[in-house]
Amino acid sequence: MIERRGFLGAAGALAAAPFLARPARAQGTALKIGMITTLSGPGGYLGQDIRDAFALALEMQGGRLGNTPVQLLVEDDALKPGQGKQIAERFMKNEKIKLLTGVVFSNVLGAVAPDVLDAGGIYVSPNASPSTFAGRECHRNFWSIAWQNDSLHESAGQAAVNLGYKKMFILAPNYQAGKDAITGFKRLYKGEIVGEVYTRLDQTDYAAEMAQIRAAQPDAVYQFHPGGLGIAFLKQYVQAGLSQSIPMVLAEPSMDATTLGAVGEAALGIHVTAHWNTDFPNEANKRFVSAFMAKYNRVPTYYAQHGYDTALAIGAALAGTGGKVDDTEAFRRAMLPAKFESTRGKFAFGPNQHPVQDWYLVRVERGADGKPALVTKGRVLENHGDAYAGQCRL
């Protein structure tokens, strides 16, 4: 059972409607899982994809995860840390929820996760995974399913080296994930940084940044702007005429299926690094992509993949505990082996309970239908963990 709480916005409410129409199970028979995610504003589609794919995994298993009946309660944090914190407190106090998930943005996670962990709860992150939770401040009850923030940008730094770019101009929003992005990129990039800029998280006009890029004359640009921010940046990059002379290397949050649909042919030739793509040939991924497109009539993004795999990972842990979450150490022992069939293929948890996985180079090319598509070209990093795991003592 999926229950919507609060105002999701028109798009969010529409996407949730099929699930709200399903018959409810008797109260008290299902494990409640709290999902706090961003469903409105420029980043709203990220949370919508996480929610919808998690709900799809639940639906495909008859409303159960690990053979445990589940009631999913969903609320919109609106990309406001204070609002996310209030929702978490309400979930834990009023609904007696012990297992939470869903946060997209790291600044919201920084307000939500500490309260959950301090209260003895479990937090399974489908997306936001800042360095603060991966190193010295790691926690036995915090899990990341997607990545550690730095690692996706490390893969982009390595890709820029592999592609032969000697001078890079790099940009990211001025918040925790943006700082992790710049740090991660520079960790593996061996060339010269000719410009480093932090933008605002609510920025929509990048004219000043376009002028700085033009003046710096880099070999290529690396920018991290997720969701609607990335769409705005890419459109203005094309309008400024920079795409014709200065190529881009991006990590996956800056070029997903929704971003590509909004930008169109202007994205042709852009290189992207990713831990997953719709064209991965493993059977778990084929089932997911087919079911998601049939259910929602849209191409799944990386965020959808995160939501789906998060549901599978939780299901594997619940199968090992008989559906119980009160004993967090028992849940941890059941979660650690990662006994689920990930849509990305190989997957393992590192010593800090963050992913160890492969990273791939993806390029925007014309698909069989002549439209721009994300096409996997090869592996960039293999069995890659993160730079903070060695600092974690669990």
Given for the second form:
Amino acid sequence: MIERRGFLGAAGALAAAPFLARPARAQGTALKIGMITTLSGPGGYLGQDIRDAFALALEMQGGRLGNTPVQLLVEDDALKPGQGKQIAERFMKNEKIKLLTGVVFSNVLGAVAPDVLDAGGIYVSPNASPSTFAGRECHRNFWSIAWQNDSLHESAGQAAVNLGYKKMFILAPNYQAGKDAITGFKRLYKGEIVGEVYTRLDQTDYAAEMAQIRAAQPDAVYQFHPGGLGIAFLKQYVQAGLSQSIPMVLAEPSMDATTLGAVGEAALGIHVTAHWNTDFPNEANKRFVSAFMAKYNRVPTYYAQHGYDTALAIGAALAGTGGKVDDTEAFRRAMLPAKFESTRGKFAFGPNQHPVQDWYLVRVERGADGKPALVTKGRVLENHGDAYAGQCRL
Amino acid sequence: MGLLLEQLLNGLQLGVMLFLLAAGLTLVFGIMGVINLAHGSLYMVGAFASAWVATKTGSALAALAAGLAAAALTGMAVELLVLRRLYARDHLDQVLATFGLILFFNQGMVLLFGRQPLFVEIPAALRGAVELAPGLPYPAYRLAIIAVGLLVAAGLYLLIQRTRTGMLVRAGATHREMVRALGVDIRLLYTLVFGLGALLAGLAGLMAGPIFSVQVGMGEQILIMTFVVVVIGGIGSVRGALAGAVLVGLVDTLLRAYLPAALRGVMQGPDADALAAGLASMGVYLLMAVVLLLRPRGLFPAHA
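Given the form predicted on its own above, what does the protein look like in the form predicted in complex with its partner chain?
Now the full complex is given, and it begins with the chain already shown.
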């Protein structure tokens, strides 16, 4: 199976880059890939999943990606942009690393990616993909494997339309990603917004917002609260008795396998939009989910899927360049066709090197073991790129 | 009218939660002169211990006992092992050491429980809502928090104003050297006070478990608000902590609830929402600034 994938990747890259593709060969020294990710603090489980799944992909191919021996170096940015920047400099100067990945949070990416790109390095994003690198400032060496951040919320807006909700109440924390969430949601949502509330990023109690929601009587609520904020919000939503009368639509960062474990039964019936889910029936995904659960004994989150797909995408490009990353244009030609079996099924790069992919409606239902699980219900958006691709000239 | 009453209750409930944390913090600072940044860690220890025991045993009472015991014992251990060496040093050293404790406890929790937030259920008896007035349901659990908080406030009042230990605590807060000169075992008193503060933090933590997210770093989120409460109330004063906590809880909740609508009356929709969110976030800090302007030592200064 592994050989077949390596072969496919190599064959695809050969077709795309006939002049530069060399036969993949084992090298004396392994190619170093630098991973800067968030491993400590409340957001620590996100980086942990990215790292573990990337390492899993590496292990499943015998320590190689695209038949190139790879050494993965991981460092914790602690969700501090300054720290991420320092690690990036150390990786590039001391370790001579050209290929970097791993950042979870957009504010850290904002400090890391420009340094990497200016120094002529390549950055492959397994998660954070703010509008900065998708529009006019897009870059030939910046790749996103996850999504463009806005599409999370655009798909939720479309889902709210599809589900027939005429009046929505929307909430997000008062910071850049929260404002992007509100803007993204409103881009495709056509109904009436009866309430728009910005919460605080350090807020733990949402009782005041619950009372406002009850008073506004919307058809449904859309809220974007990543990590622990979302867990607290959901618990309090249920405790306020709102979950029976007012349904909720979420984007996937607000409801991953870990959040679900912490919220429990309270999440039943909630609609989520996602680009991937554990129950996708394609072979690549089955292989990934079973290997991940066998190795780490937990359900993979979206972040794990990102880490895994990022490793596969890099592998496909490496197979095309014969394991070389020094010639970034050759790497780009090998990367662009995205010749890897994505766990999400269809995957292509748009003109700004961000994904063009399908978005799905997922619902929290009781699984076979009686515990709440995320169950895929259907497609919301097909071949969806992002709103910024048009401004990108590459 | 119903909505206003609900928001007032919400504010009171947040205030009571802050009071449980602030009471311990203010006692420790007022009596021992120690700035304890790791107070939030004790809150986290209480929440984790009770969540873990609740999942293992399914018993709410066992979880309550475990949370209180874990927080109090951890607190006393910290006092014996670390803080005891810091009383004579200046505040900067204390801040540095207790900040180190935050890192230590956070990483310790990661090692013990992992990075995934824990799931905590509301005890069966407190699930659902109580109809306070027709058309005004209020979560029973939040009412219970208010009740527990007010009971603790009354208990602390009795303890501090009516018992011999309380007398020593009061004396320690105002005339530390004199208490020591009279031959009172001040070290034991310090350990007890710190244990009591930790116990209250643990109580807040375990009650927060079913509402907030039980995860590493949860203590730091609420610690800043707690410091605001302590400063507003007057450092070292439990009465001040109660007044400050309820004031901060009410101001924060009411601003979040009513400011957007008020501003929408005079401005465009999205701008009003964004500005209101900003102002509401600043609200409690503005309140602190005003209080400090008018009463530089807080509302109820202990060292008057």
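Residue numbers count along the first chain shown, from 1. In this text, the rigid core denotes the largest set of C-alpha atoms whose superposition between the two forms falls within 1.5 Å. Here the structure is a predicted model, which is why all the values come from computation and not from measurement.
The two rigid parts rotate relative to each other between these two forms, and of 251, 170, 38, 109 only 251 lies at the hinge.
Treated as two rigid bodies, the chain between these two forms differs by a rotation of the smaller body against the larger of 10 degrees.
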